[in-house]
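A lone chain, given as C-alpha cells: the form predicted on its own.
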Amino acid sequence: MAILDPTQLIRADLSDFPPYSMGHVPLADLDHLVKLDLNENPYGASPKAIAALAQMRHYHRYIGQDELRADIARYVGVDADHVVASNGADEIIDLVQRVFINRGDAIVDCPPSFEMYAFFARVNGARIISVPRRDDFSIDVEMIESVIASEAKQSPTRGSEIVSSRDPSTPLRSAQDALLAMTKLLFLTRPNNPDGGITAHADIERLLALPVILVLDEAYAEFAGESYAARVPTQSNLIVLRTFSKWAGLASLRVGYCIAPKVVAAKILQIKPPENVNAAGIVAARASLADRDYLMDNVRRIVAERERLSGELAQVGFLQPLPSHANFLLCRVINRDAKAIQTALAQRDILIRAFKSPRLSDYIRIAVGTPEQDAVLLSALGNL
C-alpha cells in the first residue's frame, strides 16, 4: 500500500506562509515582568467579572451568545440584530472576510497597522492591495480613493508600486474569475495600531462614500471616546469592530464582536463556528458590560498615565513620542538601535514591542502600564 506523503496536498500558496507571533511568555513569568507589549491592560478584569467566573457552575454545557449580544447593543446603542460576538476579534476579521471573499477578490489595506488584515487576506485567497500611510502614518485618501477608481475599472495600475499585483500565491481559476474579481474591503483601525492616531472624521465620510465595505476596528475605541457603532444601522457599507480585550481586561478570554448591518450580521452568524465564543468568555463580558464605572474609571486612569508618560518619555533623549489616542504610545528611537533597547529592557524583565518591518526598524511600542510600572521603566531607559 501507498504511503501518502500529506505534503503533497497541503495548499501551495501556504508554503511561504510565516505564523502570526506575539511573543508570548510562561504563565508562571507574569507575575514578575514589567510587561509593556501586548497593549494588554495593567489593572485587569473588573471585580464582577473576577466574581462571575469563581461563581460559573455550566463550564460542562455549551452557552450560546444571545444573551450577550443583547448586551453588547445596549453597550453600544443598536439593535441587537446589528451585533455577532466571536472569538476575539481576530475571528470577526476573518468571519467577515469569508463572508465578502471570493478567491480573487481584493482587500485595501493601509500599513502599518494590525496585521491580521492581511494575514487573513492570505487565508482567504484574497489579493491585497496595500496602500501605505504616509511619513507620520496618517492614511493616503487621495491615492485609496485612485486605487480603488482603477480597481473598478480594471486598470492596468494593479500592477503599480502603489497597487500590489495580484499575489501569485492566489492565482484566479480563469479570465472569467479576473472579469469578476472585486475590490470589496477596506480595512482601517481607528485608534491606529501601532501609532495611536485617529483618522478624521471629515476623511473616515470620504472613505465612506467609495463603492467598498469600509471595517472600521476600534478595538482602541473606549481609550478614544468616541466610536462609529452607532452609525452602522444607517450606513449600509460600514461594519464596527470591537473587543473586550483592551478597556475590560478580558485578553486572554478572547471575546469581540463586530456591529454590521442586519444582513452582513446574519450572514456572519449563519456561517460563524457553532458557541464559537467560550462560556467564560460570555460570563466575564457580560460581568464587564455590568461593572463599565469600574472599568471606564481604569480606562480614565489609563488615558492619564498616557499623557504623563509621553511626556516623561520625551525627556529621556532618545526617544520621541507620537502623540496616541490608544493605550500605548510609539516612539521614534534617535542615534540608537531599537531592538538593542527592547533586548536591554528585557534583560531587566520589562517587555516592550520592536519591529521588524523596515518602516518601524526604528521605533518602539510601550503599552501604558500602571504608575509604578512605568516608573520601573523610566528608571531603566534612564541607565540605558
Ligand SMILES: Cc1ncc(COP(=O)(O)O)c(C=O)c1O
Contents of the next structure:
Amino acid sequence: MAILDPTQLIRADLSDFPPYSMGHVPLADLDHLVKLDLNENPYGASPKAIAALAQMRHYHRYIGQDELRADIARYVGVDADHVVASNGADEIIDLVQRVFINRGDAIVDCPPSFEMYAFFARVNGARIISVPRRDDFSIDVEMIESVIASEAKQSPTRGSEIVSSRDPSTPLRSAQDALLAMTKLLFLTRPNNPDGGITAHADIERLLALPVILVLDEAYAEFAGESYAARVPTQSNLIVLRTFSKWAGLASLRVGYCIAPKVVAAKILQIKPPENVNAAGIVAARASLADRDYLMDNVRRIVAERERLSGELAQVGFLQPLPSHANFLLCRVINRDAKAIQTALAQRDILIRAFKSPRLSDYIRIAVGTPEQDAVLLSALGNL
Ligand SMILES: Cc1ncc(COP(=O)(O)O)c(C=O)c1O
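Any chance you could show the form predicted in complex with the ligand after that form predicted on its own?
What follows is the entire complex, opening with the chain shown before.
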C-alpha cells in the first residue's frame, strides 16, 4: 500500500507561513505577573458578567447569537441586521476576508498596525499591498489613493510594497481569475495599535471615497470615546470591527463583532460556523452591556491613568511616550536597547511588549495597568 505523505497535499503557499506568536503565559503565573504586554483590561470583567456565567444553566445546549446581536445593535445604535458577532474580533477579520477575497484579490494594510489583517490575508490567499505609515505613525492617504488607483490599472505604485501571499510561480487558477482580481479591502485600525494614534476625520472621508471597502478596526473605540459604527447604515463601503476584549475585560471569552452593510452582514451570517460565539461569551457579553456604567467607569479610570502614566514614563529619562487614544502607550526608547528593557522587566515579573519588526525596534509598548501595577513598573524602570 502506498504511504501517503500529507506534506505533499498541504497548500504550497503555506510552506513559509510565519506563525503568529502571542507569548501566552501559563494560567498559574497570572496571579503574580504585572501583565502589560497584550493591551488587556487590568480591572477584569464586570462582577455581574462573572455572576451571570455562574448562573447560566444551559451550557449543554447549542446557543445562537440573535439576542446578543440585538443587544449590540442597541449599544452602537444600528439595526440588528447590521451586526454579526464573532469569536473575538480576530475571527471577524477572517470572515470579512472570506466573504470578499477571491484568489489573487488584494487587501491594503498600513503597517505598523495590527498584524492579523496580513495574517488572515495569507491564510485566505490574498495579496497584501502594504502602505507603510509615516514616521509619526499617521497614514499616507495620498499613497493609499494612488496604489488603489494604479492597482485598478494593474501596475503597482512606487513606494508601496506588494507582498504576495502565494508562491509567485503558482499561476492563478485561470486567466479569468487574473482579470477579475481586485483590490477590495482597506484595513485601518482606529485608534491604531501599536501607537494609539487616531486617524483624522478628514482622512477617513477620503478613504471612504475610494472604490474599496474600508474595514475600520475600532477595538479600542471605548477608550477613544468615538466610533464610526452609526455611519454604517448610510455608508455602503464601511465595515466597523469592535470587541469586548478590551473595554469589557473579556479577552479570553473571545467576543467580537462587526457592524456592516446589511447585505454583507447577511453573507457573513451565511458562511460563518453556526455557533462561532460560545454560550459563555454570549452570556458574559450581554451581562457586560447591561453593566455598561460599571465598565465605562473602569474605562475612564484607565484613560486618566494613561495620561498620568505617560507623564511618569517621560520622566524615566530614556522613554518618550507617544500621545495615545487607547489603553496602551507606545514609547520610543532613547539610547537603550528596547529588547533589553523588556527582558530586564520580565526578570522582575513585569511583562511589556517589544517588537521584532525593524520599524519598531526602538519602541516598547506598555498597556495601562492599575495605579498599583504602574507603580511597580515605574519603580523597576527607575532601577534599570
Ligand atoms: C486593533 C486590534 N484589533 C483586534 C484585536 C483582537 O481582538 P479580539 O480579542 O476581540 O480578537 C486586537 C487585540 O489586541 C487589536 O489590537
